[in-house]
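The chain that follows stands alone, in the form predicted alone, written as structure tokens.
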Amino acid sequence: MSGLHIYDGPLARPETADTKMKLIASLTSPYARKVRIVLAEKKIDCPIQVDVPWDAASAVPSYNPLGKVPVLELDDGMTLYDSRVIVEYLDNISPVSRLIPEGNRQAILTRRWEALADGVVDALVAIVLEQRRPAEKQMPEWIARQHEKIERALARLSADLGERAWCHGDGYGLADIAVGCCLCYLDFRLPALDWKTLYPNLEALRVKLSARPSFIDTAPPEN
């Protein structure tokens, strides 16, 4: 199941009834998955145009000059990128299931979780791209540096989570979505990394999040 339009409640129409948006995304992108989960949690109806930036015929650069997904195209043709900008926009246009808390300090702390989780994904993507190069051109020291970033970040995420049920505050929010996407992407791209034994609290969080419909419906395709 792709999960592009699976919602179990009334759909929110952002800003006005005639506002139309479109999400340009790859189904394997963890950044795009974060946005798709936010759309589902906030019950916002938004069609998805699947596009892989690495494909020669990709239209992504026409939406985002950086050639990256996700991109949110608004009804007036304006495009928003990257994922952090998009999720903040989505959280503000609909009152359903607020994911970023009120108050500057609480919001900033949530975005701190998101920045660290996204940083792990950045390092993972760097490893994947480097390993796609011919073996003789790969830089082992570059790959090792990315692994070090991941290991330090996971240690910090685990320490900050501690024994709490959720990453920030007393309930589910954007911090959990970002960390969940990060941990699931670790499983998807770097299954040999034994982080679950080292950080059982992060694994417990991943298992709990993976059972949510929004995570189930946005899981990357197996092939």
Ligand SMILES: N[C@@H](CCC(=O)N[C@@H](CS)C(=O)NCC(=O)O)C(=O)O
Second form
Amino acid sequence: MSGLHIYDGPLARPETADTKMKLIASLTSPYARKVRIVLAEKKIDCPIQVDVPWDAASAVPSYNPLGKVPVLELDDGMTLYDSRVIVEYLDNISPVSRLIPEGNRQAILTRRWEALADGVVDALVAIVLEQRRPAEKQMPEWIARQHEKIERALARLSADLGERAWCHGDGYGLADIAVGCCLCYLDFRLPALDWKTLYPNLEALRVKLSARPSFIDTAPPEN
Ligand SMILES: N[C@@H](CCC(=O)N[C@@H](CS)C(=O)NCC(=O)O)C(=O)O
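Any chance you could show the form predicted in complex with this ligand after that form predicted alone?
Up next: the whole complex, starting with the chain shown before.
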């Protein structure tokens, strides 16, 4: 995997501070995938400590009080969360392939794409978790509310993309990475939702992004 390798040491937090940066992530998290793609695009070598936050033995709460992945542990033991904070940090530590444009307005418009794409993922995760509960305890109106968020957001993403090649500006950047992770996660978790017919421009973007090595190398394992 380009610039990425899996840490296979113990899950518990080491007693001594690590001398290298480390990403704590699960291999199916779309938020973690966004960070892993940023690492790959920027050619930053960073081991991944795979940890599933839902497991009873998970060490994630010792890195992030919210118990969520991704977390980036820095050389000095400082931990960064969440994915939006981590990607901004990573984009600033290396000049290779700048993913967030210069200038307040351009940067904020990129972050706006990211917020909407991450928001779709939030709604999708809420549906998946609700559907894992016993059928009699599930709240159909809660699931419907999340679906409405996803449908409105996809319409907005598609309208904002229009016929352009990339989400923001003239080139590939964080907006595309966030939207790509969101669309791939929709495919992964909610394949029955037929957004591709409704929004062929989003599907064309997903196909183009999925061919990039950074997306190929971070695809979630089949499960
Ligand atoms: N806003 C956070 C969301 C992170 C998140 O929800 N991660 C999920 C994995 S996909 C998680 O760790 N969930 C565990 C939990 O909610 O307890 C980010 O962008 O990093």
